[in-house]
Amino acid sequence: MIVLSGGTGTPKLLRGLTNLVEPSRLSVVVNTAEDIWALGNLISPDLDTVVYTLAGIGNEEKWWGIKGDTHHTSQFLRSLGCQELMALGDKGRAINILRSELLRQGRSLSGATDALTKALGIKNTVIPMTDDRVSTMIKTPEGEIHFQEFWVGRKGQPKVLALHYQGIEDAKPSPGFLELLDSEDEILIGPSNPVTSIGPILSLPGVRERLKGKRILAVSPLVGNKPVSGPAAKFMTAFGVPANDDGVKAILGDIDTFVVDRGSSYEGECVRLDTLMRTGEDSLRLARDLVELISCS
């Protein structure tokens, strides 16, 4: 099974799936269009959250960073007059330093990710969607800015006029992603932002064509017609689709099973489940329901 993931909703689901599916049968392809270089190191937020979740070290209160991490380096940088865009924990920074050093040594992002997952004892396969540079860019009344500048730097406040995936036309799916598309028939699209998390993965040249004929189950990230967190509604409107499950389905395209929350207003063919995951028990419950759906499809 291939799971397509962003950085919050899908890792919550992975928390449950890893208790039900053997690591050799569960591979995760992760969005990298929110990656950004800062202070000489590549920050890959969605990859990191997936990796930390699978390693059992993620901060499950914020779904960002490592649980119990300290911030001495970030605090000292601020005292020196350096205001970071993204304040990293010390252990998280170590991950980014190692990733970036591996890249500087000539490894691909896939190779660096493989080295990190092995070092952390992760048995699942974790693959970046591409080894090429793709960036989600947000058009605002003040100009075009990177997703991280919009969401972290400006707290998601600017009006969103449009957005696009810079570099997507020239990017290629990572070799590991292509291998999975050749060998796996079951695709689970996780409950991550359909525009900025799943959209870039599906927009890579050739991906939608390779998905034809596969069994695809998608879980909407909306609960009661609203995002659980993040700027999905604002982005969906700017993307030209309604900020509801009809819009999610329009972005995802052809799928076999569309799972929505019981409170959704969606009127098309779907499966309704309790999709809100506040706790580990919630994640396990939803994962069980989805595994049963997949096995019956």
The other form holds:
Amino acid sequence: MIVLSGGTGTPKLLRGLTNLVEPSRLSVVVNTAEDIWALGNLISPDLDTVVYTLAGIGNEEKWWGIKGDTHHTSQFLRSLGCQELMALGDKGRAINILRSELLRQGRSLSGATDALTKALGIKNTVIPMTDDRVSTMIKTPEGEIHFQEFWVGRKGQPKVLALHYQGIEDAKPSPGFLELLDSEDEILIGPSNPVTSIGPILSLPGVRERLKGKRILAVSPLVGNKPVSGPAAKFMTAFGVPANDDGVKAILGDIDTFVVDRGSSYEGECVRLDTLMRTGEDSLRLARDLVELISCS
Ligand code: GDP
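Alternative state: the form predicted in complex with ligand GDP, after the form predicted on its own:
Complete assembly follows, chain above in first position.
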């Protein structure tokens, strides 16, 4: 099974799925359009959260960073007058330094990710969607800015006029993603932001064509018609679709099974489940329901 993931909703689900599905049968393809170079290192937020979740070291309150991490380096940097866009924890920074060093030595992002997952003892395959540079850019009344500048730097406040995935036309799906698309028939689109997390993966040249004929199950990231966290609603409106499950479905396109929350007002064909994952038990419960759905379909 291939799971398509961003950095919050789907990692919550992975926390449950890893208890039920053998690592060799659960591969994760991760959005990289939120990646950004900062202070000489490549921060890849969604890859980091997926990797930390699978290694069992993630901060599951914030779904960002490593649990119990310290912030000595970012605090010292601040005292030196350097305000980072994304304040990293010390261990999280170590991961970013190592990833970037591997890239500087000539490895691809896939190669660097493979080395990091092995070093952390992860048995699942974790693959960036592409080894090429793709950036989600947000058009605001004051100009176009990178997603992280919008979401972290400007706290998601500017009006969003439009957005696009810079570099997507020339990007190739990573070799590992292509191999998985050749070998796997089951796709699980996790409950991640359809515009900024799943959209870029599906928009890579050739991906939608290669998904044809596969069994695709998607879980909506909306609970009670609203995002649990993050800017999905604002982006969906800017993307020209309604900020509800009709909009999620419109962005995802052809899927076989659309799982929405019981509180959704979606009226199309769907399966209704309790999709809010506050705790590890919630994640396990939803993962169990989905595995059952997949094995029955
Ligand atoms: P990002 O890369 O950090 O933006 O993270 P994702 O795209 O993976 O996740 C953000 C989306 O996850 C938001 O649209 C949330 O509504 C959704 N989400 C977060 N927690 C949950 C949850 O418990 N259940 C569901 N169904 N969606 C969730």
